[in-house]
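Quick heads-up: it's one chain on its own, the form predicted alone, in structure tokens.
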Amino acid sequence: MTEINDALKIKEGSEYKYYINGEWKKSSSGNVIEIKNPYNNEVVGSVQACTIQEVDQMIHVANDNYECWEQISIKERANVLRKTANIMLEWADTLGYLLMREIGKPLNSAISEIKRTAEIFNATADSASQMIGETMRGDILDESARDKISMTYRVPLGVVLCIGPFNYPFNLTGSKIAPALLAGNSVVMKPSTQGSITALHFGVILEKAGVPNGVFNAITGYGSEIGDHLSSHPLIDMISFTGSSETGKHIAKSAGMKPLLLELGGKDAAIVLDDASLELTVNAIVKGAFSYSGQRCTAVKRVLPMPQIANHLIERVTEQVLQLSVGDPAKNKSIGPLISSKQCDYVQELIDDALEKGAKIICGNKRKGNLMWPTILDNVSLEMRVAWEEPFGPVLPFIRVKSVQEAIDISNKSEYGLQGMIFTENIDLAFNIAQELQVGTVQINGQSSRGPDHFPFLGTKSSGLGTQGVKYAIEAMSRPKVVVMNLSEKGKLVRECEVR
């Protein structure tokens, strides 16, 4: 890590700098934000608390440099992304260890996040053909427009603002940066404060891979101080954001007419029919609910079992959950810390509210520091907050239902619409239920998840705006440009044809 940081001037002591026009700088504010390991409260480092003036400067730099990047061939841009992926793979262990310390993700999972980001960069490079245009004749619809030919090709939008989340600060930021760069845009990256140290290394990696100065820039700071200025800035041409629904809605208001890609919250429900494969369903629910301690927008956040399977399902899920280890993410424990004590307090509020209203604790409801033991709640009713609010923590409510229609109704009453799950051996019925669920994606006999990364990923209602996934993001970060050629009479070949 010393070689990565010191040789390339990303940090000084424990203080990380921000990245603008190929240079690492300290903020003129003189203020920094301390980043602590959520497991043991040790200081990982500090990042710059940048000012509005530095935001302005960075956006102007990005705006001044995007045309030079656009003029580079699409093939060469793709080659730069492949070089970027190779560097990520080379540094995966080192960056994964830093990521583990910064956000408390189990070490193996943190390393996998770096490697998966490399896969996204390679997949984006392989999708360069998405930038290919088309031609068409005018007389397809209008016989009098035979002398018109439309030529369409894709062009970048300009400056793309990429705002990443704390839970996947490298992967979900990289999934924005790669398509933005392939499409020919310049990028201003604003990572989540917790997770920003790892994300700042995009500056190191992209520079080493050959991205010109000023094309990629990274700023850090308090969202409350610079967030609105970033999203409303007239020289920002597009925003891609992953985070809470509340923040996403706020960005949409401040952004005005800018194109948006918003990946927001979820309350993904697993509908379990009586004929479901118990082993498959249990494995999917436990993994889906408790991976990274439930801090995922696509986590399984409530289970709606039918009457005959409910008792067996809860019993088997509990058996497996009790085998999950809790503790130090450096030792790859199944359950690590939540991102902050504030988040722990919120999750505990949801548990306490459910218990006060008659829910039954099956296991869990234990806390030590930022560690919260995986908690299963049975007999959850619709009056309880945990039935509707997104916990972003290791708590799983079971809402017993009497019919498929009741399960569909409960799922659809949510303000969120990210993903839904159906577990059954009756595939015909599964497809019929899937058509009724008001979500972006329905998983049949599988846990809710974001990948594979070339699949479309989207949400309805408060869960998002726009479609992600490699080719869809490239399309969202570029636009078609049309040139119409009007052929003159001169040079036309005139033939007399008999029309029969």
Second form
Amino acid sequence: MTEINDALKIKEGSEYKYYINGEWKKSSSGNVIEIKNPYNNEVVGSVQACTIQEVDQMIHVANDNYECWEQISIKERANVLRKTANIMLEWADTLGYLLMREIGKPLNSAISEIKRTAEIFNATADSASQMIGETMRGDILDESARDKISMTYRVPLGVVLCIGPFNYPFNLTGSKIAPALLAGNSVVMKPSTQGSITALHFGVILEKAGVPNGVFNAITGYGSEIGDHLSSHPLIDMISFTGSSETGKHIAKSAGMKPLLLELGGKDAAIVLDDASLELTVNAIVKGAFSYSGQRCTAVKRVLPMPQIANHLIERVTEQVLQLSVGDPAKNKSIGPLISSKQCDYVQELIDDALEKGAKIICGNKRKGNLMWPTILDNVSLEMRVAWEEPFGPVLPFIRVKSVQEAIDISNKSEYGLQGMIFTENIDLAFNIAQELQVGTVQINGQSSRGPDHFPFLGTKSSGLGTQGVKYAIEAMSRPKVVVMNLSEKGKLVRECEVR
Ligand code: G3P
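Cool, the form predicted alone is there; where's the form predicted together with SN-glycerol-3-phosphate (G3P)?
Full assembly next; the chain just shown is listed first.
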């Protein structure tokens, strides 16, 4: 893959720098964090282990520069986002190859992630009209307030901290950066360490697209060392985070009064009724459960089949799963490595716990390095950890149910509430079940997923706070500014008339 010419200043050898006020710098800590390909352990590069002082400096730079960015017209800010999208598309293959090496995502999916981010930047630019307000008169509510007229328009919040996850290190960081910039905020980006090399390229791309120095800044480092300082800093005005529920809750505690957008974990359940279309359901479940080896918050994470369809469903799902290739993401194998050996250990723990408690292995339960073969567990009971915990790996438990109500109860008992699915030909019944599910989104006859990216995307309970999706994110990263005109008596035209 060709180097991105403009990106050469981003690194020395394989050591990538952090980006502040338009400059690429090495950390004064003198420490770097090595990033290795989870498939073959080759060193992809290293990023700076930045210090708290460098965090402070960056946040002050971002705070000093958002007003100048806000002075630029919304139309011009939108055009910068469109230029950004064009550059991403030019560099999609190179960035996708880098992303694949960093996080073990199959190459085609990695390249699609870059292209999907370009789509988000264009869609955000096209949604510039979200930055509008409304005008109203006081006597709608108070007859004595006829001379009060309120006018609102939307203004930025200030400095937005964008924290992305390892599984979509470019797309889910970009889906925060785009609305933040469109709304007129400045940005401090803190990518997940695994995936941060690809995310650092936002610095090169946004500068090339015309974002002024200091408006976009990118810091890298151990979350345990700089995370709290970032989220609790008084000059951070809003935090948009995607990652684990545990970390999200920790950020919420340290953030104080800051507005938050949190996209956290999930345990999305697929309720499959006896009349479901088998082929459609099988395809949705296999794709939904095993894309990117199940490392998606919206993966299908448990299946609740009714009695008559259960055996057939498990049989057909297994048939398809056994056809999934396992191996090198560079060769686009369907199932690539998990992000770390530690994650593999955790997934194996859940499988072993289920087996000890009586679950039946249908396929999988095999590991080689960070590769875990797709595993299907039948007869999973509510006493097993895999019925409730989020594996973030290629394991799919089938929890057989005897009634719709039982399926609803098990779905709602989860601490998570991201998405749910109902597979049935009875659409009226599907709608009725959807009303009962305590989740952000219910998919009827489809797999759980975040996209299309203009759709509202939210989680309830431990799955998140606030709503993403292009226009919703713009709204979350801006606020109304209210100006009330108090008209004087002078020059008032008085006409005597009264309601009969
Ligand atoms: O896990 C991240 C979540 O956003 C999944 O996105 O598009 O794969 O449903 P998607």
